[in-house]
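Here's a solo chain for you in structure tokens, the form predicted on its own.
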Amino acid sequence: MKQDTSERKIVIEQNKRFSQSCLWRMQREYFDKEGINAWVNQVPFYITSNPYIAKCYAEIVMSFIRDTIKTNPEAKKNPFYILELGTGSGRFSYYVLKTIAELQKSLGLEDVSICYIMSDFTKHNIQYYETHPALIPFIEKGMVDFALYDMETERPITLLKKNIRLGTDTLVNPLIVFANYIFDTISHDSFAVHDGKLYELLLTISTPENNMHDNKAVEMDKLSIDYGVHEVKGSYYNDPHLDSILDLYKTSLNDTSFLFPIGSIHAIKLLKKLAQNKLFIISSDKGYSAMEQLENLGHPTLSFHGSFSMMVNFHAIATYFKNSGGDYFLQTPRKGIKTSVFYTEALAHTMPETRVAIEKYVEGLSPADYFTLHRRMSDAFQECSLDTIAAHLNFTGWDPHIYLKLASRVNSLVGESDADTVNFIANNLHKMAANYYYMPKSDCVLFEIAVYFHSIKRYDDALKYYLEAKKFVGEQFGLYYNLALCQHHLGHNADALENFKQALKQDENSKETQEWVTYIEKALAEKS
């Protein structure tokens, strides 16, 4: 009888410091192996990759650039570099680039040179960005560049297109950094406070034997994590800025566990040095932004979604900036992601416009608030009238992701809705088309835009978007069939016949398509 080994556990590592755990190697291997496919129904990213959050960041950045130029008019002579850490899918980058270009034009700042750096540690993602059709216009204008950059190493940052290295000679202006859903995926340390004492939490990782292959765990969500405790006495990091934060937690917190974002802080220290202490960071992530949120927490848990992520201790990052002479703005606690702004001492007193923008877009209607409204709309759209849906689409900045969820409802309401609302949507769909950012295995909003125009009998517009969609959806029965219908209604029967025949190749059993072929062939024969 064969022994059942499904429940036998293999200990992968024992009593390991969290930041030195094999978890982080496994994390890197996952993203390197999956490349752009990590963001196809695996790693969640919409919450930090929509037009609204891009608008928030772009507005803050342009306010910051205006403040910098007012303080130092010579700043216009040098580029402003925006470094996005862990770019991921690239959709957020595209929306920011697009919005910044629009703001430059409307604010009369087209003479300001801005270089947006999409960085990632894996070359697979960089290769995807370099050839993406939505990014090519920005590449050609020199507005976007790329860098293979590993946040947890001290290697230099070299721009692949311009072939220049970021350093004291190139970073004349402050370095602007975006860090979305990245601080939650790089190394942390873990601690606990009990009866006024500080303890390090040491990891032991195990997994079922059948989850091992070539001495490696196959699926991360099958890992079991246990913690051992070891009292911390004296200095832990041998860094007064960091050790003072641990001392603060030791004396201020009661009975709790907490994560310390050591990988993020090391990366920030390196960027500060690179930027000559002129660093401005905007970050959105899941996490804690206030001391009281760190009370009464259990031992840290990992959220698995292809990769894994953890709650970010934004309070610790903010305290680090404050301890080292800088400052911060943390979104007040509320449900959802937290948006935070950090800046170094050199910038702390020169940002009046920036502070107004931060108050509006971080503390006001924040990305977290936007997502809460989006979730409610997603749950209730079947109950909404077309004018409510139109208002929501306008509020979202004509977001393709949302329209793909609502398209069937929209098309079902067109016939019973007022002409003003129908035309309002139609007249703004070009904005949605401009927001389309192709992702593998995802639906194409250009096709759905075409269907909307088709349904309101604007056949020229429908034809245009069907043809645009063809580049992304390829050979499909529905595409050819709808193309042919539009061409027929426009009097282009020869073209319609060809596309009906193409549709028939995709589905030779379509009786309706065969009837169209017969009908148009007869009509063309009679006409000749």
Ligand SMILES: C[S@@+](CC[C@H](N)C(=O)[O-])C[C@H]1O[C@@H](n2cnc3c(N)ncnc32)[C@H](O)[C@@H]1O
The other form holds:
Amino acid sequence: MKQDTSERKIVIEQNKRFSQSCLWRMQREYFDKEGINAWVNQVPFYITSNPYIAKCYAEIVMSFIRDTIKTNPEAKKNPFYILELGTGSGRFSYYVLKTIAELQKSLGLEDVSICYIMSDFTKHNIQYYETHPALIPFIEKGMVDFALYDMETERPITLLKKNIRLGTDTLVNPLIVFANYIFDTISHDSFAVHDGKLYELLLTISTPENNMHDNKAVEMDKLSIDYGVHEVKGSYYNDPHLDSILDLYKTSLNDTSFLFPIGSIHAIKLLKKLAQNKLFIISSDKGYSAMEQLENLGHPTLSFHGSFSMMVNFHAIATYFKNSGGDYFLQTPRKGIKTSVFYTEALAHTMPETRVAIEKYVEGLSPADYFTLHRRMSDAFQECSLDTIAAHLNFTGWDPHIYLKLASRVNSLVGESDADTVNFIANNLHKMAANYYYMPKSDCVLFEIAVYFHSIKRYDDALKYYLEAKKFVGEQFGLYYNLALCQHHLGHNADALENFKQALKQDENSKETQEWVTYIEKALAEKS
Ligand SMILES: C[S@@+](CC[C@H](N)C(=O)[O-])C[C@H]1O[C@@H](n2cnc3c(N)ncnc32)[C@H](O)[C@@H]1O
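Can you now output the form predicted in complex with the ligand? The one shown was the form predicted on its own.
Next comes the full complex, this chain leading.
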């Protein structure tokens, strides 16, 4: 009789401090192995990688740069570095770069040198950015650079294109940092408070025996975590700034468990040092932004989605900044991700325009609010008329990701909708095309844009976008066939014939295509 190995559990580690657990190694191995494929139906990305959140960040950053230059006009003589941590797919980076460049132009700040550093710990992601067609113009302008930076280490951060290190020589202006969905990904410690006492939560991790290969667990979502408690007496971190936060929780909270984002705080410390205490961070992540939210929580849970993530204790990061003379702005609690801004002492009193922008884009219509509204619309678009869809597309900043979800509804409505709406969409589709950021195994919005123009008989525009789409989608029956139809309508029958023949190569059984070939050959023969 065979033994059921799925039932037998192997203990992988026992009573470990959370930040020293093997979980973090497994997390890094996952991202390193998957590279860019992590964002193909695995790790969620849309909430932090859409044109709206990029606009929020770009507006805040340009206000911050203006404030800095107003306080110190000499600042213009040196570059402003923006470091993105745990960049991921690079889609957010592209939107933010594009919006910053547009704002620089409209605000007359093109003479300000901005260097945007896309960093990640895995070279596989960096290699993807370095050759990405959307990023190449920014690379050529010198506006974007790359860095291999593992936030769990204290190694220097070197810009791969410019071959310079971030440090006292380079960072004359404040260092601006973006941290999206990364504080939830790197190491945490875990604690509990009960009856005025503070406890460290120690992890025991086990998994079914059949999830083990070469002495290692294979799938992270098959891990089970149990917590043991151990009272903390005296100083835990031997760092007064950090220990005082634990003390605050011990005395202010009654009965709860909480996470302490120790990996993120270590990285922030390093960045503060590099930037000589002039650090400005914007971060969006799932998490807690108020002390009340930390009360009555059960032991921490991990969410698995290819990688794993946990709730970020933004309150602890904010308190860390406050304790060391800086300040913060935490979005008031609401459902969804939280956007937070942190800054060091040297910047705390000089940011009037930045404060206005934060009020508008963090507390006002925040990335979280945008996402909530978008989700409701995405659920309902089958009931929407074209004018509502057009307004929504405008609201999303002509986002290809959204258009791909509702393109079939748009195509079904175009014929019966009013001319103003149809033209409004048509006249803005170039913005959507400019927002296209290629990702493997994903649909190409350029093709859908071409279909829209095709359906409203704007064959020149349709042709242009079919040809652009060809660079990304490659040899496809539908592409050749549609190209040929547009060329025929434009009177380019020789080209049309060539593309109908290409379509036939893709699908030799297509009767319609065969008929077109015969028809056009005849027409061409009659003409000559
Ligand atoms: C959850 S993804 C977030 C990606 C992107 N920021 C977003 O919002 O979609 C985490 C990213 O951080 C990177 N990462 C994981 N551990 C890291 C570490 N220790 N240091 C730097 N980057 C890390 C991963 O490769 C991945 O690109």
